[in-house]
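Here's a solo chain for you in structure tokens, the form predicted on its own.
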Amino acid sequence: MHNTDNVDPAELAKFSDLAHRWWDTESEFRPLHQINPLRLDWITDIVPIAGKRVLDVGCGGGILADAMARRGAEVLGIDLATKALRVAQLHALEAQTSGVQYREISAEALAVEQPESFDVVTCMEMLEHVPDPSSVVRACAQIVKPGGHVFFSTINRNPKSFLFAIVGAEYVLKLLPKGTHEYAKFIRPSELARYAREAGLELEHTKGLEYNPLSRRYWLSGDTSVNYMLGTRKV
């Protein structure tokens, strides 16, 4: 596959045509604004990015790159749609976050033109969007150093994530925009693990997300089940 291909058209005017609401932490976004902490501590845990040079693929509207910024990171976000990156850039010239930057390229693209030069590589509720995940995770192996870490968020593909993740999150609860996801797209932890060893990442942690709708709190847990993040680092 040419690596500028591994786009769905579809994504990405669903992501632009949200765009201007990236930043409203009561939009549909919201999900996204409450797990980013539990995301973000988890990461610095496993590895102090502070000084590192760090890119975020898949960044969207700068959610976490702008955070991992703040923790004194040197950060990249890449993302294929445009107005999802403008809010981006807008977001960090009004709240004045310094060490971060955006460009409109693939992972695939950047992995051509800067191998082996990032420290740490995030790619988050990213895969699940993309034709071939296989690609993007060949990518990040590419780009991150040897001995850098590469994470990942996807969802689980089996019962129980279908009725959490679409009819639950998007119909029932409207956590989410109805289509926000495809069943079809979503990847068991052993299939990303496979992704992971033959691009030369060595699965080191993992960690699910959990979410309680009363409460409507998030956490971490040893459920991957629905929500999941692993840990890679390149051997």
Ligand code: SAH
The other form holds:
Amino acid sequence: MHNTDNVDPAELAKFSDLAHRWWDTESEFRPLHQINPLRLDWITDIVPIAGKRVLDVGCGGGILADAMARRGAEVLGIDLATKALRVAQLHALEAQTSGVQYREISAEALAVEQPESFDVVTCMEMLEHVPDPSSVVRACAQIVKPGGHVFFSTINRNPKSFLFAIVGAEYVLKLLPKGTHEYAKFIRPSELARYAREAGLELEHTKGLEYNPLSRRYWLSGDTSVNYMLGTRKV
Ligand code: SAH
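Could you output the structure for the form predicted in complex with the named molecule, given that the previous block was the form predicted on its own?
Now the complete complex, all chains and molecules, led by this one.
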């Protein structure tokens, strides 16, 4: 067992079951592949990551972790979905990505093992899959060095996000399998900002991610009503 209760086994099973398709850019993971360059550029414009020690929490098959390593960071990706981690590892071997490692450990456990040891922590599209997101935010805050950056992304909770992220994405456009997301687990930016503040992270950047189903394109914007990212810094 993992030494944390902050895990939903059904969530991990969902991601493990799909793991073999993680690097198929036309699969269920297409949205993550599409947003990856956008979020990577957004992060690296705020903090250059080359030569930095970066932790990716809930890394899954490693789409962001691998890309950050290719930008010269020394990356550790952690997740609790065993198969997703295996796929991430295999991809790093096949793509010959140096500077990335993967480990099956919770953020909470790593916070105890390696406090204040990473320059940058990323935790993307993961908080809406855990029972207690504030516990993960606290762990990220403990893991990052003082002055270091922590980035989060998740889905807002309001009628529009229900319509776009669940009805639209899962039922109409079928971008994601039905049941990928649960409305009640979505997190408002104000809630995430409060978790961050209470953990000693100062909110510095807010960005929205928008999607046009006709052009099938994503872009960054000031509209945080559905998908959004927060950039914080440990005070
Ligand atoms: N961050 C990656 C993957 C997002 S998918 C990206 O944005 O590309 C969500 C991931 O969160 C899955 O890999 C899932 O296994 C992971 N996850 C869910 N609950 C978790 C937990 N309690 N601890 C660590 N990872 C978790």
